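In the form predicted alone, a lone chain appears below as C-alpha cells.
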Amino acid sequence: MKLVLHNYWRSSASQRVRTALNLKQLAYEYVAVNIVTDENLGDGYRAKNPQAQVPTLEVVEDDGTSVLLTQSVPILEYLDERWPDPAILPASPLLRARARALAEIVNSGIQPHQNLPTLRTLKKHGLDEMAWPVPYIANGLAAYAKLAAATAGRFSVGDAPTVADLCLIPQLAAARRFGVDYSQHEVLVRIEKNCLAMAEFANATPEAQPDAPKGK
C-alpha cells in the first residue's frame, strides 16, 4: 500500500492531514501543488479533485487499485477508521462529539474566511483581504477556548491529540499570519506548546515542508 498526499506547504487543511499521517506513523509521498500559481486549477489536478482544492490523499493498494480522497476532515476520519492506533477521535461518544465540534469551529467557522479564493475575491472588489478574516479568527478562537476549557488536559480533549488539535494548530499559525493575538487564551497557548513539542506536529508545520520558500 502506498499513500500519496497532494498538498501545499501553507495550506492549513493540508497540515491537518500531514500531522495525522505523522501521528499514525504512515509513510507517504509528498506531492506539492502550488495553489498560488493556480497549479490546482489545471486539468491534471482537477481530475483528482474536481473542486481544485488541497489536500487530496491518494491511496494505492497492493493490487494496484487506488482511490482519491478529498476534504481534510473526512480524510482524517478515514485514516482513523483504517489505522485506529493511535486514535485521533476519542472512544467516548460524548468526547468524540466534543472533539468534532472543536474541529468544526475551525474547519467551517473560521477557515472559509481566510481561504485563498476568498482573499482573492475580496481584493478584486477593492476590500482589505488581510483585515477581513481577523474578526472571524478572533471570535472563533475565543469560542474554541471557551469550549476547550471544559475538556482540555494536555490537549484540547484530554491528554492525547485529537482531530481538534489537528485543526487548531494550523489555525493558530494562520492567526499569527493575519495579526490576531490569541495570547489571552491560556488554554490555546498551552495546547499549542504541548502539540509543537511533538515531532509529529512540528514536522507537519508549513516551514518544515519541502515546497516552503526559504525564510518563511
The other form holds:
There are 2 protein chains.
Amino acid sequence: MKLVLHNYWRSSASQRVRTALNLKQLAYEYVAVNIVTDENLGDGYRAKNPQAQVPTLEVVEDDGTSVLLTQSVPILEYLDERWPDPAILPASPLLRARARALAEIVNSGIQPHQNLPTLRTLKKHGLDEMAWPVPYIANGLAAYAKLAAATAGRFSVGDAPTVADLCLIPQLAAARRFGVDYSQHEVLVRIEKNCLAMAEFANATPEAQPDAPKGK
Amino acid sequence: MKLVLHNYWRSSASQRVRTALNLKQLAYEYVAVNIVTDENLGDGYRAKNPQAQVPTLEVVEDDGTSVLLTQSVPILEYLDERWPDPAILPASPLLRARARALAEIVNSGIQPHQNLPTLRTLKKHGLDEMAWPVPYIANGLAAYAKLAAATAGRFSVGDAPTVADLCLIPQLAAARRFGVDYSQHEVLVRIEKNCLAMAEFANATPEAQPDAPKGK
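In place of the form predicted alone, the structure of the form predicted in complex with a further copy of the same chain is requested.
Below is the whole assembly, all chains and molecules, this chain first.
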C-alpha cells in the first residue's frame, strides 16, 4: 500500500492530514499542488478532485488499484477507521462528538471565510480581504476555547491529540496571519504549545514542507 | 432518555438533524429558536451553544443528567454511533469516506457562504447577498454530482440514505431559493425525488415544522 498526498505547504486543510499521517506513522509521497498559481484549477488536478481543492489523498493498494479521497475531515475519519492506532478520536460517543464539534468550528465555521478562493472574491469586490475573516476567527476561537475548557487535558479533548487539535493548530497560525490575538484564551495557548512540542505536529507545519519558500 | 432539539424551521443544518432523528425513529421535543429575530444571540441560548448557532441537540438521560451537542455533522455521527440502526453511514471505510466527503461539500463548501450571518454581513457591505452564494452553490453541486455519479444508487451512496443525502436535500431547496438551476444534474434530481418520497425526509422539511409561517 502506498499513500500519495496532493497538497500545498500553507493549506490548513493539508496540514490537518499531514499531521494525522505523522501521528499514525504512515509514510506518504508528497506531491505539491500550487494553489497560488492555480495549478489546482487545471484539468489534471480536477480529474482527481472535482472541487479543485487541496488536499487529495491517493491510496494505492498492493494490487495496483487506487482511490482518491477528498475533503480533509472525511480523510481524517478514514485514516482513523483504517489505521486505528493511535486513535485521533476518543473512545466514547460523547467525547467523539465533542472532538468533532471542535473540529467543525474550524472546518465549517472559520476556514471557508479565510481560504484563498474567498479572499480572491473579496478582493475582486473591493473588500478588505484581511479584515473579512477576523470576526469569524475571533468568534470561532472564543467558542472553541469555551467548549474546550470543559474537555481539555493536555490537548483539546483529554490527554491525546484528536481531530480537534489537527484542525486547531493550522487555524491558530492563520489567526496570527490575520492579526487575531488569542492570548486571552489560555486553553488554546496551552494546547498549541503541547501540540507543537510533538514532532508529528511540528513536521506538518507549512514551514517544514518541501514546497515552502526557502530562506524565510 | 429524552431528546430536545433546539432549532429553526428553515435552518438547513437543523433539517439534517431532524431527518436523521426521523430515520432512526427517535422522538424529540421541538424547541424553536428564531434566528431571524436574533433569539439565538441572547445569553440563554449562548449558554447552550457558544457559537449561537442552530441546531443544538440536548440529550437528557434517565438519571436526569444531560449533555448539549453542537454542530450538525458531529451530531449526525453521534446519533449513528449511539443508535446505529438504521445506519446513516455505509459499512466500508471507503464508502463512509465517500458519504462524508459529499456531506462536507455542502457543510463546509457551500453552507457557510449562504447562511444568515454571512448574508447579513454581505448586505452590510453593500453587496448583493442573493448573488454571492451562487457560484459556491453551482460549483459545489456540480462537484457533488460528479462524485455521486460514481457511488449513487437510489441515494447518494448506494440504496440507503446517508449523511450525504441529509445534507443534500436542504441544500437543493437553498439552490432554488438562490435561483441556481441544478436540473442538468440528473443524479441530484433523482436522489431528491427518492428522498422526498420518504416520510422521514418530508416531515423534516422547513414547511412541515411548527414554527414555519402558516398558510403559505
